[in-house]
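Shown here is one chain on its own, the form predicted alone, set out as structure tokens.
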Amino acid sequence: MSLSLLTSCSLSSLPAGRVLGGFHVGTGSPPPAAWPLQNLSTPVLHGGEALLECWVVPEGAPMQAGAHEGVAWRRSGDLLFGVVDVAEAGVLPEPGRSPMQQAAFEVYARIFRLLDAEGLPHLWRLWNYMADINGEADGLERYRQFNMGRGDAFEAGARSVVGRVPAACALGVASGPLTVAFLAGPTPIVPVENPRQVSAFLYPDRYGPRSPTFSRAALVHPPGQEILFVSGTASIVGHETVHPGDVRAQTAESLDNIAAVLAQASLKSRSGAFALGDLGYRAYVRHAADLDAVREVVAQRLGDAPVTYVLADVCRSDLLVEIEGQSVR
């Protein structure tokens, strides 16, 4: 079942029986949807417009949803797109536990439960999304809080939290439920780390108790295809941020990793090498007033490769900008 990530679409130009899932992004309220949809509430920076991006497969492929325990969801075949919403408030911690924690391993339990139930036990990459990453509550940042929540969900569910686990990004927004967005299948992704960098789940205890569950990048083979998800890669050289305050050498920082990823991924892939100008790719700006001096970098090095623009805050204060891609082949 082949599988296509088309950007700039809009609900009337598919038909409802070939988006398995996707993702709106900009202010004000989102499309009605069949299907599951992400709500990333947070200005789009370039145009300003908000922005509706679909996972597609061929006309006619079948096509099964539903919801479980929240999290919508759509299947077609052994390919699975899912989107799930948790507001802190809702959520009562059990013992030791805080609110964003506690929301964290609900969210991630519930994806766990519907991937045994569908028999995909394979995450492929996640995208989650948070109101205030970087503020302190109940004596923790709350993006740390985040990462014991999901560690602690990976452990419950007998997931490895090491070495083969998925793609993915966080990143904070204004306000908002903590939203996990999902793409699983029956198969294990070919993690890709990078030699420039500590991998993420492998950090010293200064960034957390507990350390990020994700690869760098992971590669993954639906029937007859290779996508590589690059995951949320920013200005980060061994486990420390480099150039505090340069939004533009930290971009210029990011991409040599995004390039250092593409290397390592070149030598595991089955479709041929992979370049940074192959991929399509997201940029989080934490300041809107960064938004040219990011560009400038980016189209220096990446050409007329397709950049969206948003403005998000990065897992880490002193982080500027995050940038995050993807190649279908």
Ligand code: 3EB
Contents of the next structure:
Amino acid sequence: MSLSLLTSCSLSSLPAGRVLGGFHVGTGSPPPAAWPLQNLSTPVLHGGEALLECWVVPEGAPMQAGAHEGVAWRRSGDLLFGVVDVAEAGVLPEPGRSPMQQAAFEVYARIFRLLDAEGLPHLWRLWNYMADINGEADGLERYRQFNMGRGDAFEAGARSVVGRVPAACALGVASGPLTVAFLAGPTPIVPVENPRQVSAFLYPDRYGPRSPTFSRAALVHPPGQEILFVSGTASIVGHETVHPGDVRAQTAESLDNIAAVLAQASLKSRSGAFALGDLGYRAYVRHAADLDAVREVVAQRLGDAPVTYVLADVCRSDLLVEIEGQSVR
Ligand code: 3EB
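May I ask for the structure of the form predicted in complex with 3-(2-carboxyethyl)benzoic acid (3EB) now, the form predicted alone having been displayed?
Then the entire complex follows, led off by the chain already shown.
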């Protein structure tokens, strides 16, 4: 197997030459890493004090590294992982753009320029985190401002904003810059949508001037492999939030949505069907006090599948939980 995800790894046991990049989750300082590391500065609610997750390639695989307009990246063959952080205080918004909108635009414009320079046009999966995601500034929720900047950058980079768009998540944490991690590869994704939900890129404008740019899931194919990325999935049916105020029902609805996405992904899979128990998951919980309720519902449905629970704000203020997952075959 060429690309694999190591969850809960320790820095000392990691062969640095095999790590493409990864994630640190927790409120302490991130470890010093020689590879691109996205720091998600928020408590891990279950599964340890802090968490280190890494994408690794086999011993002896080629490895190149670089930094391009503030994007830290590593590349092995045709797989590239990168991280870019942009503080809103450090951007100079163009007229009519808010600092968050500008920061999102710049992050994505830099990613697209790097990928163009590296000859790897295809974004597979994005991890977006920002402070105060539900806060309002200039009369518009900050997540909606983020969507405007992201969408503008996709268009400026001559990428489609509908259809074949990457899998993603977008969550809020207490503080810090806008941070975006990404995995890119040599082939287009196979997009997967959810028949229970309106595609996010087609959400009506009551959710903001620009619809979010992500697929419900993406199948990707490194040489000899199939990876399924299920995007952040919440209690949305059609385009509307369901079960506001009821965290158990929201968790169950999110899992119903993931099951529906897996059924669609199974139709397009090269490696066989996907069942709920086949994936590894990360669950984002808005209120720490809801952890036990979320865990109970998840355990009923997912059994022993690995789930990490993280404190984070979901991108609509009425959403209490969001769950994402991946399967690497
Ligand atoms: C939703 O379904 C919930 O803006 O990149 C999930 C996954 C959500 C990704 C994004 C947002 C994003 O609309 C929110």
